[in-house]
Each structure stands twice: as C-alpha cells, then as structure tokens.
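So this first bit is one chain, no partners, the form predicted alone, shown in structure tokens.
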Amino acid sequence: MVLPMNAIPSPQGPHVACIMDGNGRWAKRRGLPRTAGHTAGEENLAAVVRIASARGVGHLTVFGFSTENWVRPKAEVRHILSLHKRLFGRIEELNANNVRINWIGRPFDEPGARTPSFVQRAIRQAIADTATNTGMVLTVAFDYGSRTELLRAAQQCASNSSSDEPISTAAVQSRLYSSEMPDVDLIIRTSGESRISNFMLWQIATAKVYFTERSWPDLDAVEFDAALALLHT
C-alpha cells in the first residue's frame, strides 16, 4: 500500500530536496570503513532536519535509499537499513521540532518492492507517531527510483482510461507516490557530483539546483543557507 499523508494542511515554506551523497568518500578520507560514513550521514541528517525546520522550510525530502542501491555489498546494505530504522525511530526529536514524517518509494505490497519488514514497521510507526504535527514535512525516499515511479503512474493511467483518451499531466500527478506533495523548489546535491541520479524527475521540473563539493556529513547551516539563497536570486 501507499502510505498517505494525513489531512493536516501542507505547511508553508519552500520544498527542499537533498541527494545525500559522499558518505563513503567522507569515511575513506578519514581511514574509516564506509559504514562509519553512513552513520555520520544519518547523524547529520538529524542536524539538517533541525536547521531546515528552523529556517521555515515547508517540505524537506531526502534520497535515503534508491532502487539501485540494493546491489551494494550486503554488509553495507544491512548497515544502511539499520540506520533508517534508527532515523524513523527519532520520534521524540521529531515531535519536539513539530516535524511530520512522510515516505515515498515502491509500495510495500507491489511486485518488486524490497523494503524489509522491520523498516516497513518503523516507517508506519513514525508516520503514525508524528501524524498530528503541523510543522515541516520530512519525506524519506526509500527503495525509490523516479523512473519506476513514473512508469507505475503511466501504467495506472493507461489501465484507467479509454484507448482514445489522452493521458494528462494531472492524471500522472495524481498517481505519483505522494501526489499531494508540492513541486520541489530547490535541490541540493553534495560531494561534488553534478547529476540528479533518477531522483524526483517529475517534481523538480522547475527547481533550482545547488551543487556543493562538501560531502553529506559535512553539510552545515552555512552551506544550507547558501543553498536557500538561490531561491531569492
């Protein structure tokens, strides 16, 4: 099933999306295992959530785990999965910051979905435990790929329309994983990479893009503010 956001109105403020890249390279530069970089990245995500909330960001969407990431070494994948369970378990901190959790990705009950049951439970619990918060919406893209999302939306449109009825943009929009999510205003990509990597291709059509050499664990308030400044240029 697709987990819907509740009926609380969408918060005001820009929609910022982050491609959290460079955890492994951050660790390598310090002579640490890649898993240490992912741990540092999860800790910094908690810090960025606090920063974004304080800056009046309405929606913060982060690329947690892609449909392509399953090919990584099994030990690394297990570690990343455990970190996501911990992320979704930060309920006290999320509630203290009035942050509401959302999730996008391959629906758990559809063919091809690979989200483990323990991560599914953590996602469901986090959504339920933060459902009444009225501040920033934190959306985690897990087992997510934009091409998969768009193909699914197109297939659903085709199966629900007559052969001579054109498929509209509104019809595709209504079948995205989280159709009520506003378009992205700003996308941030860390670690010196200047590509989008199959992330929210529909939602970022008019977004400004901020590339930084800093790895995700080093993204701080100064850099985040520099990215936000793009919205005023």
The other form holds:
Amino acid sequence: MVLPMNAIPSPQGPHVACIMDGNGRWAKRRGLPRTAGHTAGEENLAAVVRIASARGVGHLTVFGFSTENWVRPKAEVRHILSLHKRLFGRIEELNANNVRINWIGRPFDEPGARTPSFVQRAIRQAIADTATNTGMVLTVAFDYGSRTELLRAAQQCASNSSSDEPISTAAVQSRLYSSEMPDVDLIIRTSGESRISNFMLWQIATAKVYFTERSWPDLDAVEFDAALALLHT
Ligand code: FPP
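Could you present the same protein in the form predicted together with ligand FPP, rather than the form predicted alone shown above?
Complete assembly follows, chain above in first position.
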C-alpha cells in the first residue's frame, strides 16, 4: 500500500540544505562543456544522498532548479531537466537507502509555473515509489524561489483575513511549500560563493552556514563531515 507523504513521521536527524553551485566551472577547468559539469553534479548528488543518509541526516534539501534558472540557454536547461528525470529515476538506489523523495516549488497548476509535464511525472512517480520509506527525506527544490514562496504565503494569509485566524508565524509557516518540513539546521554552498541566492529564506532563519571553495561535483564525505561538525559548535 502506498501511504501519503504525511502519514509517515518526519525522520529524526538534522535538516541539511545544499546550494549545489559550481558545476559549470568544474567542467570549464577540465575543458568540458557545462552540461558535463551538471552530469557530474547529478552523480555527486547521488553520492551525497548515500553519505547523508549514512550519517543520520533526517532531511536533505537540494536546490535543483530555481525560478531564475529558466533564462539559461535552452540546451543547458533541457540537459538539467533530463538530469532531474535521471535522479528521480534512481528508485532502486533510493529504496535501498530507505530514502523518501519530496519536492518543493511553484505548484504545477499556478500562474507562472513552468515545470514540463515529463518532469512533473517523474516527480510524482518518485514520490509514489519511495512513499513507504522511513529514513532520510530527500527534497528537491525545482522551479523554486523563496520570495515567490513567501509572497504566495502572505497572499494566502491576507485573503484569509476575514476569518478568525491571525496572521502569525504559524499561519505563514503553514502556507509554505515546505510547511511539513522542519527548519533547516545547516546550509552548505559550494564553489566559493557566499550568497544564499533566494533559497529557503524563511526556513534557514537559525541555520548554521557552511561555505566551501569546492565545486559541487567535488563535495565528498570529508567535506560533508566538516560541514556537519558545525552543528556541534
Ligand atoms: C549550479 O551550477 C547548478 C545548477 C544551476 C543546477 C543544479 C543541478 C545539478 C547539480 C544537477 C543535478 C541535480 C539534480 C537535482 C538533478 P552552475 O551552472 O551555476 O555552475 P557555475 O556557477 O560554475 O557556472
């Protein structure tokens, strides 16, 4: 039987969020096309999922594709979308690691949403195929932008203002794409950029922040452990 996402309790363990930056530069340094960097990024994401899950991370949330990324060259966008399909198709591996798939982003039927139907199908299928797993939740942010998410939550609160519900922290939280997820404990950004780039602005309010010079395809277990160690400082 396939259980709905919220029927399984949220796993214990910290919530780690990753801004997977530097795929393009990783490829350039090797004389490869940018797409090769994204391919290596997807492969490393699969490795980081295994590492995080083995370390007892409860939630791993990754910035897969932002609302701003649509302006990239068409061929690059197509390639990144195909990699999402590849990631969501890693069902055997995800199930072997007891990992449950989740997604946050602009709802498919809302104005401005651009997720193509093949990615929608891949997301829905992966959620269904991993729904009974009780370990780490891997959330992919796709067509995601934090300001759009917060604006939508504020608009929903305002349009509800005739009811008795006050506009409170809890009211906003309950209208976020990530309403059922805990706050982020640690955010990691690769590739030497020290910016947050419109990622989970509400959810990282109290998070530790780990910036590294390494590109995303090179983020390994040693570096991931160094980031996790921040949680104990
Ligand atoms: C940043 O690298 C990365 C992205 C815009 C897309 C993230 C996509 C992946 C890591 C591929 C796999 C992920 C999933 C969820 C399937 P960049 O192109 O901005 O690198 P640059 O700053 O060096 O140019």
